[in-house]
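Next comes just one chain, in C-alpha cells: the form predicted alone.
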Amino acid sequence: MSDVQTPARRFSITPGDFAREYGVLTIIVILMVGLSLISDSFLTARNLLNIVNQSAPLAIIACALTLVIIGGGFDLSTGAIFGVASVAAGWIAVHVDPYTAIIAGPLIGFALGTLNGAIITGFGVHSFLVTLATSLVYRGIAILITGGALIPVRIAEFSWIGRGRIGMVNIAVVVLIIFMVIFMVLLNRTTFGRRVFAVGGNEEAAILSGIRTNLIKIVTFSLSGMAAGLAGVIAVSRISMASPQAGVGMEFEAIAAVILGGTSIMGGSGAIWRSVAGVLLMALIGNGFNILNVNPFFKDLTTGVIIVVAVALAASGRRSR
C-alpha cells in the first residue's frame, strides 16, 4: 500500500509549497544573474567569499535562532547577547588570556541563554516578553562591564578566528559552515530535533507523548545564546574593537532571516539550510545596492517587502493545509 501512495506524494507538490520550500533559494538565483549581467565585479571569488564572510556572525546566530522558533519560541536578545559576549570576550582577551576569552564568549551566550529559557518556563510567561526583558538587561550589563567605552583589541592569538583564512576562505566561513552542519544533523537527525519540531507543533500532544517540553524550550534558548556568543567573538576578532553597542538590531536581521527562509513564525516547521540561505539573500541585497550605488533606504525597502511575501506565502500554507 505504501508503495503505491509514495509517488502520488511525491509528485503533489504544488506552486505554493515549492515556492515555500525553495522560494528563498530561487530569488537568490535570480539576483545573482541579474548583479552579474549588471556588473563585473558581482560575480568574483573574492566579492563572493567577502559576502559569506560578512555574514556569517548573522548565519550563526540565524542557525540557532531556528531552533527556537521551530520550538514555538521567540528571541529577541540575540543582540544583546551579542553585545555582552563581545565586550565579555574582549575584556578577557586583554586582561587574561585571549585563547580564554575565544571560548568565555560562546559559554557566556549559552549562561544568558539559559537564563531565558528558565525565566520562560519557570514563570510559564511567553518568551517575546522574557526576551524583550532580558535584552535591555544584558544590555545594560555591556555598558557596565565597558563603563560605555571601547576595548581595542589588537592581539594576533585573538584576531585569527575573525582575520585568519585559510587559502582564500576565511576561518569565521569554515567555523559557519561546521556550525551549520552541526546543527543541520542536530534538527534532523536526532531524538532531540523530533521533539523540537512536535514542541512547537503541538505542545499540548508533545507533552502527553511524554517530551519534557520545558527541558525541550530551555536547551534551544541555551544553543541559540551561545551562538550569538560565538558571533560575538568573530565580530571583535574581525574588527579588533569591542563595543557595548555592538549587535544592536541584529535580532531583527536574524529573525528577519529566519523567516525568508520559510520557517514557520507559529513553530512547527523550518531548515537550518533556508535560514542561512535567508541571511545570504539579505547580504546579496545590500551587496547589490552597493555595487548599483543606490540609496540604502530601498534596500531596507526592498528587504521589508520581500519578507511580508515570506509571510504571506506561509499563511496561505497554514490556511490550505
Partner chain sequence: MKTALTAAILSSALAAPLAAQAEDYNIAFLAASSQNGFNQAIYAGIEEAAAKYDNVKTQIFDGEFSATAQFSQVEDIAAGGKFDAIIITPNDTVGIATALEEAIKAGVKVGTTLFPVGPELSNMEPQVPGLTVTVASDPVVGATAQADAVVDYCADKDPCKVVVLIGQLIYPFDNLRNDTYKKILGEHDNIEIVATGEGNYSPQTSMVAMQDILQAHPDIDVVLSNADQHLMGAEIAIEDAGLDMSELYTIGGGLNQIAVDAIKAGTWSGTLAQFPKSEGEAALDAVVKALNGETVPTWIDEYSLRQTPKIVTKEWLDANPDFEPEWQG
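Just the form predicted alone so far, so send over the form predicted in complex with its partner chain.
Chain only, nothing else included.
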C-alpha cells in the first residue's frame, strides 16, 4: 500500500525506490537493533506496545495529515484543533456525559477542519496561511473554554478509550490500527483517493479532468480536523486531564513524521503507512533516551540528525526515479 506505481516498476525496484519506500523502516530497524543491544528493557512486548500506545494520537493525526499534504495542502492547525477538542471533550465529559464527549471531540474537529477547507477554497488563500491563522483562533477558543486551567476527568466511562486494554493491547492502539487501515483503503483503493493524488500532483489537470478540486481539498481538511479531534479525546482520556495547552507543537511533529515517511511536501505522492512509521521512529528516539537515561540535551540533536538522514534518503530516492 503505497504510491500509485507503474506496472513495470513493480518488478524492478531500484535502490532509489527502496530508499524512498523503505528508508524510514530501515532506520527503525537499525535503531531497534541498536537499542536492543544496549538495553535489556527495550525489546520487551510491554515496551514496544507502550511505544505504539504513546504514539497513537500523533499517528492518527499523521494519517489524515498525509492526505492533506498529498492533496497539495498544509495543515498547521492540527495541534490547536487537538487542544480545542481535548478541553471540549473534557468539559462535556464532566458536565454532560462521557460518551457524548467521546463522540463530540471528532465532530468538533471535523467542523473546524471543514471551516479551514472552506476558507482556503472560498477565498483562494494558501492553506499554510489560513491554518496558521485559524490555529491562533482555535487555541484561543481552548483557553476560553477552560480559563487556562486544567480539567480533571477521572471518569471510567470516559477513560476506557485512552487507558482500556484488550488483552495486552491498548484500545487506543486498536483505534489507531482501524483508523490507519480505513485511511489506507480510502487513499489507495477509492476514487476519492485517486482524486487526492491528482489534485496534489497537478491541480490544473485535475480541474480539466472534471474533478471538483475544491471539494476534494475541503474533505481532506475535514478529515484532518476529525483526526485531530479523535486524537485529542484519546489523549485526554489517557491522562484523565484536559489542558488548553495540549497539542502545542504537535502540528510540527505530525508534519515531521509525514515528511520522514517520504511523503512529498509538494503534493501528489505519499503513503499513510510510512507516515505512521515516521511517528514510530520519533517515538523510538524518545523511548531510547528515557530508557538509557541519556542527557535530554542530546535528544533534539539526535532527532534532528535522524530526520535529516531519513529525508535525505527519501529525496535521493525521488531524484533517482
